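Coming up is one lone chain in structure tokens, specifically the form predicted on its own.
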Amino acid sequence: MSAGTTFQPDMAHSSEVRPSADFDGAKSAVAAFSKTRSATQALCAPLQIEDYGVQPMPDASPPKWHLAHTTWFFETFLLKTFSKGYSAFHPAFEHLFNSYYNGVGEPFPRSRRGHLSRPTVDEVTAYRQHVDAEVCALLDLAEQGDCWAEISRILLLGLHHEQQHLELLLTDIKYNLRHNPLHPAYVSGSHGAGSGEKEVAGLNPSEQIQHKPLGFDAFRPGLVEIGANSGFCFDNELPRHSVFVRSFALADRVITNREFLAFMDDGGYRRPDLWLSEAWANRQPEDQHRPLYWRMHDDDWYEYRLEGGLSKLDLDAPVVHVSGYEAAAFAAWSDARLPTEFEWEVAARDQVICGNFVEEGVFHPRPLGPDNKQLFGDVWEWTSSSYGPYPGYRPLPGVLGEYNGKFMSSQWVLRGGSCATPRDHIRSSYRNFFYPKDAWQFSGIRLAKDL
């Protein structure tokens, strides 16, 4: 919506949307399943065997665990429920690779996932292959049965669950490799050596917009409908409901490294007036006053990237791996604020979903290109909204109700997806959530202002 336009309230209140499948039948379901499972496996191709079990912090799970947990999901919620006579691949895997579903059993402690040298990578690969074959067989048999609709719904939820872990897999690999003093690259590449003047993968130099002044699009007040209204969605995007949004202005692009460096140079990390009380009380040591993957070397700033390893900072690329606290402090320094998640959704809901997603193979935010406000892809955008239930929210029935609802406490909402998000996984109503202290996700900043 451009400046001067008015909200058009959505007068139709659609019935509650639930995760639903749009498969034509078993053939299309098997194709979607195989595509998603192969995409996860492909991300592991650049890894060495020693990389699969590393866990440098509790939040960053080893790649081997991601491969096994996503398999556990399909085994637990599809095969053990709908496949007659199915026997678990390994009786201990239900405990080892359960993430947080207490209704299934006692999960293995998250902080100790990196302690498991066994099962081996080969055993986890065999586990994936076994479950994949069983799921495909189940889909072929169930197409004409009474349970097909429910199997399809759980399958689709499982595919989106795996897409979430596909992004987490990249996020955790990056954290693992960056904290190795060798700063090894995940994949080789040359675009990481840029300084805002060299070619970036996917953009020719003539297509890069360098030093674009930050502008704002104005939005008038109105009563708007928020939440999913068609297709697949998670339960935290429901129910669709009315929200009154006051007039506001939203930045026409995300914040760059150049702008965040100006905040740093102006003493932004040392000014208590810019920081929330909890953030200031738990602030980093002086030598860590920078985004998570930045490092000073020979009086120049460098940044760790999955492609190319430690590389000279591209000043015109979006700043990434900043916490919600850092984003809020930068916004205060800029005489602005973070948008609410409702303001963000209003601005994004009529936009075409295009941008730098994981399919591009860049694995890092790109500088601004033409005709793109970077609302989708590149970086997840912190909002000021606390992650909580929408009015009338109901979790999914049964154990799957643990998927989202029980995490609605003390976290902030992020919107828009990132360079590690699958393109067909994101939508304008999608709500990601992390604690405001977290910076290991591909998170960045977009500013808003009151009008």
Given for the second form:
4 protein chains.
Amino acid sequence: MSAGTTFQPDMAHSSEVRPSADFDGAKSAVAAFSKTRSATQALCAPLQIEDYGVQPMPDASPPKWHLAHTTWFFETFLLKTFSKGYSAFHPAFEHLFNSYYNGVGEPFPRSRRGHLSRPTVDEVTAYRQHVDAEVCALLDLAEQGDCWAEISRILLLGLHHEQQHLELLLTDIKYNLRHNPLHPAYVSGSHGAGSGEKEVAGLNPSEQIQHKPLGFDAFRPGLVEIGANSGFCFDNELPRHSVFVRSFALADRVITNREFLAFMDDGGYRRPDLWLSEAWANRQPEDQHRPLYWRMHDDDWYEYRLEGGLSKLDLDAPVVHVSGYEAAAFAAWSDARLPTEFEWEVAARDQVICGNFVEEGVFHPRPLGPDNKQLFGDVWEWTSSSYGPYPGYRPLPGVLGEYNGKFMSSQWVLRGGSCATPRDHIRSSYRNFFYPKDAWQFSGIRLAKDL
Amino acid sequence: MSAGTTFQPDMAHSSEVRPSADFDGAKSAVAAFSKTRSATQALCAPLQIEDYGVQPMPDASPPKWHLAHTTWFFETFLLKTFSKGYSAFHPAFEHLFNSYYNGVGEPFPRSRRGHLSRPTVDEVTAYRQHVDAEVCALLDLAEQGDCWAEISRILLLGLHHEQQHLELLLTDIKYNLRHNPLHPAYVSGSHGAGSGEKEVAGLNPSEQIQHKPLGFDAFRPGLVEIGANSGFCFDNELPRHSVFVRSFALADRVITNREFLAFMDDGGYRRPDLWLSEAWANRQPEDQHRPLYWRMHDDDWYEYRLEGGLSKLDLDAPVVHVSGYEAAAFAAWSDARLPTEFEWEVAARDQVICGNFVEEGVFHPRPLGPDNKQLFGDVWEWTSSSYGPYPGYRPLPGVLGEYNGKFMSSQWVLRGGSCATPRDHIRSSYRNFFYPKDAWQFSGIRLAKDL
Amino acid sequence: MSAGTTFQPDMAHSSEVRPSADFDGAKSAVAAFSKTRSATQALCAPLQIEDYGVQPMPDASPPKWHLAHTTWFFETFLLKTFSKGYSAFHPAFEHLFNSYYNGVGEPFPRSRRGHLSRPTVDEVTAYRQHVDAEVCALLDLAEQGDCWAEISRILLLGLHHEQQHLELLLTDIKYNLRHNPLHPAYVSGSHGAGSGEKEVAGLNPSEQIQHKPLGFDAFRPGLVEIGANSGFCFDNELPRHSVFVRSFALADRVITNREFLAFMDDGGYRRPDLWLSEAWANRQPEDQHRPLYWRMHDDDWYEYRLEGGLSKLDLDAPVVHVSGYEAAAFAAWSDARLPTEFEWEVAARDQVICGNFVEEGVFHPRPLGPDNKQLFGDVWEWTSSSYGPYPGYRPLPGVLGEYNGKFMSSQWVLRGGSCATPRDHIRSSYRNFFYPKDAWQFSGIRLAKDL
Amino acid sequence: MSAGTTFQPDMAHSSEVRPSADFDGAKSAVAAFSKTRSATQALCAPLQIEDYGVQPMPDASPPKWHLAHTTWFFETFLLKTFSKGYSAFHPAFEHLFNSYYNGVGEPFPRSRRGHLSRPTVDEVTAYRQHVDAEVCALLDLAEQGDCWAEISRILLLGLHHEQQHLELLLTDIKYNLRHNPLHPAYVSGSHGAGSGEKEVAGLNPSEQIQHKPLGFDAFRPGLVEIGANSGFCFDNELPRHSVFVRSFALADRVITNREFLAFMDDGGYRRPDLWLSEAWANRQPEDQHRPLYWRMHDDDWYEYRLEGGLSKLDLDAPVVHVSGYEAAAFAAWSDARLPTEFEWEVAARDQVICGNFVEEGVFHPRPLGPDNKQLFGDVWEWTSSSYGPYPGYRPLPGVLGEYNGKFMSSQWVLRGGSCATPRDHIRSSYRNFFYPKDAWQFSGIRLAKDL
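For comparison with the form predicted on its own, produce the structure of the form predicted in complex with another copy of the chain.
To see the whole picture, the full complex is given below, headed by that same chain.
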């Protein structure tokens, strides 16, 4: 949508869609299941056994835990419910790998996940294989049964759940490797420190791009329909409902490292007027006045990347791993603001979903390319919207009702997916949410303005 | 507005009103100033010197501090700016009594306000008298000057600011007295422990009222105008803007102690499915599974009141001093929800502002009377809305921009005023805000439902 | 004792003395009681009502609390036990003013003493007067009774207890006034900031003194008797027992501000090799690398004093308000060490008890005078001895057994009394004890060396 | 030493022995080095790769860290100092594996040792092999050189250092495995849960032993020599010096689980009069009122052991993993006390050093056998002595001075070694030290009494 375009308020009746399966049958279900499960496993290939267990901060769970928890999800909600005679792979796993479902029992404390040297990686792998085989067997058997709709609905939820953890797996691995003083790379790559000089020379195409000034697309006011309207979605994207959106302008790309450096150089971290009160009261010591993965070395800025490890900062790449507080302060400094999640959705809903996703294997946001507004992929975009229920929101029935609803306080919505998100996981109605202090996700900044 | 009434969407252009003075001139300004300043002082009459200084928790500032800080506000924003040759009453007070205006300098740490035995109450009283005289003198002089509009605008803001602190003064005094094992009353009254028996007998009128079951008024969907449209308002009530509100039902009174007891008796505090994740993770020990000021004694529930001290719980009075988390859990248990702030405003905007305010001198919510929905006064009503900026929001210019905007994260909106609010301080567009964990304000519960 | 003197090991049998009364009868008991009680009260004369209630850190109890607690001691251990028909002055005071005697009941939490605006100062004064009258009446009645010995024993303990709180009253008042940004003086005096210039000029006598270099007295090795041997003492000074003390040298005066400044100027706070591991791990930020009550102002060092408030640092006065960690680091820097409590006692046991005590009304250590080694008064002297039981130690019977014994872990012994100690409270066997991190007592440094 | 024996005060001159090597030459040095290094490695054989990295509490370092740190010690203090041309195995290891030697540089934070997934176990093994080879080469070369005495002195210290970490390795592995809800055994054994029934039947021999009542050996008073007098020792065992010890009685064995259960059954954990003030103030919740590794299951007490995992509690085995606070409370309940470290040394100095050490491969204290007082091995015995410097103590010169001295505050001395101590590591003058709150070492209780 280019500047000046009018959007037409969508007054269609808000149908109360719910997550629904679209599997043709067991065969396609098994195929989807196998593909997603393999994708998770494939991302662990570069790890050492030792990397599977560490938890350098409470939020960054060990890879081993992600592998086991996603398996626990299928075991708990599919096998234990629908698979006759199924007995748990291990009696303690119900407790150990429950993330936060109080309805299933008291979960093992999150902050202590990294204290568990057992089960070993081999045992967790065996757990995955066992559950995978049992799920495939269940799907084959259930195809003709009464529960097929319910089973395929939960299967689909489980696959999207696994995709969420696939991204967390990457962000948690990154946090761990970066905070190790050896800062090992996850995978080697063209951006590695070793190839620093060459790489900067090779940046010529993006050097040109950098001169593209930040533009804004204008949107006229109107009543719009917000929320999912077809296909799978999480309960928090429903119901589709009407929102009146005033005229606004949205930046035509995300903010770059070059722009964020200008904020820093202008003393942005030292000006209380730019910061929310909570952020200022809890501000970090001065040596952490920078995005989470940046480091100064010999008067040059470096950034840790999964691919290649510590690398010279690419000034034209999107700034990433900034907190919501940093995003809001940058926006205030820019005499702009963050968009609401509704504004973002209005701008994104007619866009083709393409961009730099996890399938690219780059694991880092890329400088702006031609014909792209970076709405999808690259970086999650902080919005100014507090994460809350849509009008008429109903959580899923039963224990799965704990999936989303109970987190609807104190967090902010992020939109658009990142370079660590599977391409088929994202959509324009997708609502991600983190605390505004969080920065270890691939989170970046898009500006908005009133018109 | 009775059940089934349709409201007409108000499509009028949202005029960007700003706080503006309506003083006829210096005389009326001085009168308004004197009235508000005296009201604050009058509420301190029952205090002992010792009561002025304590701060039993970081949020509950000492009365002495409130008295000085409201004075500091006039000194800083009126006298130092507009009063020629004015020199500070005391050079250290700029630092000591700055609440949170970083633009004025580094404020004295909030959590240490109770550590200041000096200045004494007498010295603070002298500070008030000095500033009062200077402000009156300034008003007289300025009436014909160029700055009159600006001065009267800031004066008006200062008076509403003082009214906010008048309410905080009462809630902070209550917190202090209640948490003293001697639980002294603030003022003696008919609800005092001494008159317990009689009082319960005297409740007959409300005994009848209690049988009035909770009803719901229905509201049809539509696009409505939200925000202030005339008279004084804070910047956070602006701009007036359009919001699409779905059909909903709103309870025709607030929740009573009797109803909250039923929630407790049904194990409401022990069911994780009713609570937000943050609330459950930080839940209190079991002996605090009750509203903040309740106490069990000889198998009877008592409640601490400013008037009369510890008193037998009046089952028909509104439940008060519940946190937002408790309000949301109660709503979930009731198979209902909290209203959004927009729904509340829709229901309240055409109501006459009457109710149990601080001028009644009861300092406690009262059982429902006839012809009343308790929308104003009695208790602040938790909404489900996160406190955020309205679309197009602009903070006040300069240091006063820190008044509201920087607190727009992690808090929830409350509406309607309480028994500790001055009657002329409240309006249907008024947005109060506290953290959902907070319970020391006069906060209660009104339910809403989807239709 | 001059350098080179031999001391004779005292091999006398260690008689197991216990605190014992030496009152001639009721008349002398009442006189002693009245004198001590009045002394406490007299120290409060300069206070404002507001000063009685604050508690700026958990260890610094409010003056009001000290006044009530010492009264509680007599009420609990004398009146409730021996006074027939005595009923408590107020039923809640047993809980409110119990310091740490679990045998009496759960004490009110120490850290919240400053949250109690009630009882008021007037009510506490009435409490004191009531108990004083009752105690005097009891003494008159009991003189001829069977319990006289027990009563006078407890009375004596209560008076020494009150003297301990008299000193704490002063140190806690000092902490409060100093940490108030207005830094009011407790009493005006010749050292006040206002008289700064003159005072420095007036220092000539001590300027001469400063040139007296630090000397050391030598002591030969031997078996010595340690502990109290006559008169009143606390249980922790008993039993008198033999300790073999190696040859050592003890400094002939305490360390001055001038000497401590040299340590600071030499980077003493930045050298980990000088500090105990606990101290280094918990070291303060750089702007607190100085004794607790020092402040730099316009490139000059100032020190807060009870008398006169913030005053220019007197370089020849003893350094005071240093923690045990600071004392030990200074000693390490000096290529010396702190004395053991036994070495200190060996040096002090034959000295006349004279010095700068609370009766002087100076409330601050003074530069060294002639014919004085500053062993008594001026500053408490940190020793290297952990506070523990003497061999054969037995706590007092009953609840009073909680007086001393249960604190015998993690603290260090200090010796000699200070400028805030009553002269007749101290003796060479007296053992004071604080955590090595504590600095708000009048604590200073004396060096020792091996020979 | 049987009851009633007189010991002869040892008045011999206290020779200032220092750690000294007794190697015949390079060959015996290499042999000792290889033996100790292999012993450490052998204890890791039962571990999974995942077990090497976890740190379930700040004090329990990961096994990988112990393996690397002991290597770092030789690399830093031997190779970097004496091996010409030696370059560090990895530049970051100096920082990563420095425990607390500030003289070498800022150590990596202790509490984050478990956050390091790299270097891997294979890399640490390579580090060990590299340093081992280099040390052996150095020893061969240095045998005839000028530095041989210094090198062999440091080598010997390094070997004793490695033995200390060998014990910590076991206690840290135990802590980890026990706090894993799967509670895996370290090695399988006869005490395992699987063999529970049989084992209890098999306890008959010790059932008889249990009837041996606790006896006390009496010791007459006198001046004794305390501290090391020949062979290797740590600096904290010096200088040998005279201490006057009063008559006392020492229990003839350590306390059993049966006896500790009696304390618990008598409400020992709920009686404040038995506990030090610090311990009571920080007491654990009621479900942790038991030794650290005990668990109640189906009304039976179980205990976690390295050998066999969770096992039925052997009532006749020594109680182990109690804190100093628990030991002192038990002693108070027994109307006894803990011995001083001097009393313990007096009783132990003429005993043959035999007992249940790590070489037994049992890794758990055993019931009392015949002809044994359990002074050595089985459990470390808490003393009442605060850990402090002996009179005349001098730390080692240079950075190694940080080895012991800087920890001499707030800790208590333990004596005698445990079932996790190498037999040739212990001696009667050996002083171990931990905070009185610590319970994860193999620490037990021996009583003493005054005579």
